[in-house]
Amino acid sequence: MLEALQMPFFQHALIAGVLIAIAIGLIGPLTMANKMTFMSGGIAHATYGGVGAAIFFGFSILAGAAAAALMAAAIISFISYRYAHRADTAIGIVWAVGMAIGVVLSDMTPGYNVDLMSFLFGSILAVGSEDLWLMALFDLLAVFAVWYLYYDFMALSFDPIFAKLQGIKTQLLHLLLLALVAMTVVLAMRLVGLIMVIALLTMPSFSSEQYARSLGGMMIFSIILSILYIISGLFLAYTYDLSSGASVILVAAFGTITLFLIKKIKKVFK
């Protein structure tokens, strides 16, 4: 465990994973509040799309999937509100469409030996200090819109209808909201991959909302969780020479079945 630490990309991971954790632990439970868990699983499979257009013509892979990732919440949030019955459906479009893009777009790529399953579940090798200066300076970003915005983002989570009588702009705050997790999805996409983040936005925010009884508390509450999951995934996957992202995931699971179990357990012996 001490010689992974002297490891300059372990050391990467770690710190990414720290980063994540506080984005993750700030957007989750507003997603999760607001119930967005299909929508932001749209935006993670869409991104796909553009990670596959960056292959293809040859641009920054963060920049494509930034692009897609917020092309596919701005859709989303669009149908969501204008055509509400037909979200679902709506989402399942964009969610399918964006993963076929990117799969046909790097099939079309000529030379390609790009390894497509450090984008698909991550890889604790694929954190460049590059990323590390996105992560912080997103992390300021999201931490700054909550807090303005905490009681706009309160009243859009538990009263929508209270919230626009009140003259809040529902629908652009419902927009900036997929925005931050699109921005989620494209940062977490490095150490967890596409394909889990959203288990990783979720199971957090599940056991927050157990124990915590505000929603500034189930933030701190899913940052720390968050944080728990990914260094002590990360640490598994070096060890057994496993996928990080999977090995984050599978640490959050059972992190997230044993709060509950306690939960349980004490209103049993209440």
Contents of the next structure:
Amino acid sequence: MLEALQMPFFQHALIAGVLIAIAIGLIGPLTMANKMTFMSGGIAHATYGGVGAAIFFGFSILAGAAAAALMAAAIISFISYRYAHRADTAIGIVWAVGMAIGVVLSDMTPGYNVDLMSFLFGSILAVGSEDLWLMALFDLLAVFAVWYLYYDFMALSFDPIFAKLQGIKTQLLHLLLLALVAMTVVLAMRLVGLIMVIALLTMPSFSSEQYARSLGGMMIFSIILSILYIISGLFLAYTYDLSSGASVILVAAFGTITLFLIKKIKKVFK
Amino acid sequence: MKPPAVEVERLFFSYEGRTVLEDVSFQVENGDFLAIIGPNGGGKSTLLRLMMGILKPDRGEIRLFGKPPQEADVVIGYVPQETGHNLDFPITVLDVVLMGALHRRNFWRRYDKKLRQKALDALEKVQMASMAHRRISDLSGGQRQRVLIARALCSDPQILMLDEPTASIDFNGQREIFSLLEKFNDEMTIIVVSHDMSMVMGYAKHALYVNKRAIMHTIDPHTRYQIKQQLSNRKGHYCGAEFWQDMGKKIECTTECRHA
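Next up, the form predicted in complex with its partner chain, please; the one we just looked at was the form predicted alone.
Entire complex below, previous chain first.
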């Protein structure tokens, strides 16, 4: 298994895994606390529309995905404020229509034979060195945004009405958070896959919520868990030749259930 | 003379085609202790949100110390109903209280020492300072409600607005919260939405009955004193029937009240 470390593609995948874990660990707890899991799902699936468009029109897949993801984030944020009581319906529509556009456009592209499944479920072969630079850059941006707006995000997550009364621009903050989700989804797309990344946003956050005492603690704990899950998932994927995203998710599910049970058992014996 | 803390004039509000408030007018003087009472769905909380400026009226005017809520630089301390809806979120008591100073953070959007001290002082006022570093989910419902009051105090409010602060709290807890409010009333105007008639009659100076329309009642100091004695003599609860009996004897209903 250790000979994997000699391979450049696997080194790339490992570095990418750590970089993605940092973004996921920072953003995941905020999306969960703000009940944005379904919205994140909508963004991730709609991103596939951008992938399809990029393939069909022949421009950069990363650019297409980013444009689609940010657009979906903007639409979803707008809807969830303006039509709050039917927001879930609207998000469901964005979710499916975005995906459908991607499927139709890639169907219409003659002779296109890149494995589209890898965009959905991730591949350890797919990460290039320019992707790594982008991920590192985004991590810096995310760390700064979360540090600078830490108490704003805390207030938004705990009590948005009170935050608004205190002059916090909650709607803008909501949009910013979804935009961060969108970028995380796009950058995690190659390694973890569009569909799989959603579960990775939620599972480490869910565990850390039970163990951490503060939002910051929750983020650090989530980052550590995400790194553990992604790296072990990647080794599994390499060893048994599996889709990397799916392997990561199964490892994460195992970890999440274990941590949950430990907490429950501790409570019983308290 | 200072203009009234709140003036509401010919206010109309509807939500999704349903009329919630209709032709509501009243005034709250500076230093008043107003209780908003009335049936569920009668528009009590909506009225509170309109006064805070979270909702905008369809027609009519609201003024806080003479200016509309959006323009008025009046600090409102808002205490929401403690429903325990967000207890999974890990946050300490102190961080919750500091939310009351969100608008006073420094350049780096951080709380400085003075604000932290202010938050601790606010916790002291509701007798919760020893819990400052506990996670909010470790507290009881009554304790959490007091933390939310401390959070509102932390912003040095001129008007304190509370939405059913005692909805899920036992009798003693209710009495403690209302006597705290009575103490704060020396320094600020208090408006509280409440279901609990006995508490309202024992502590508030005015009661606004809201059921689409609104009728203002004055609770005279003598009645208030008597009811408060009743409340303080009880160890367990003070039941509705006993209360209404006392009310019937001691309170002069206005004609509007009898027909409401």
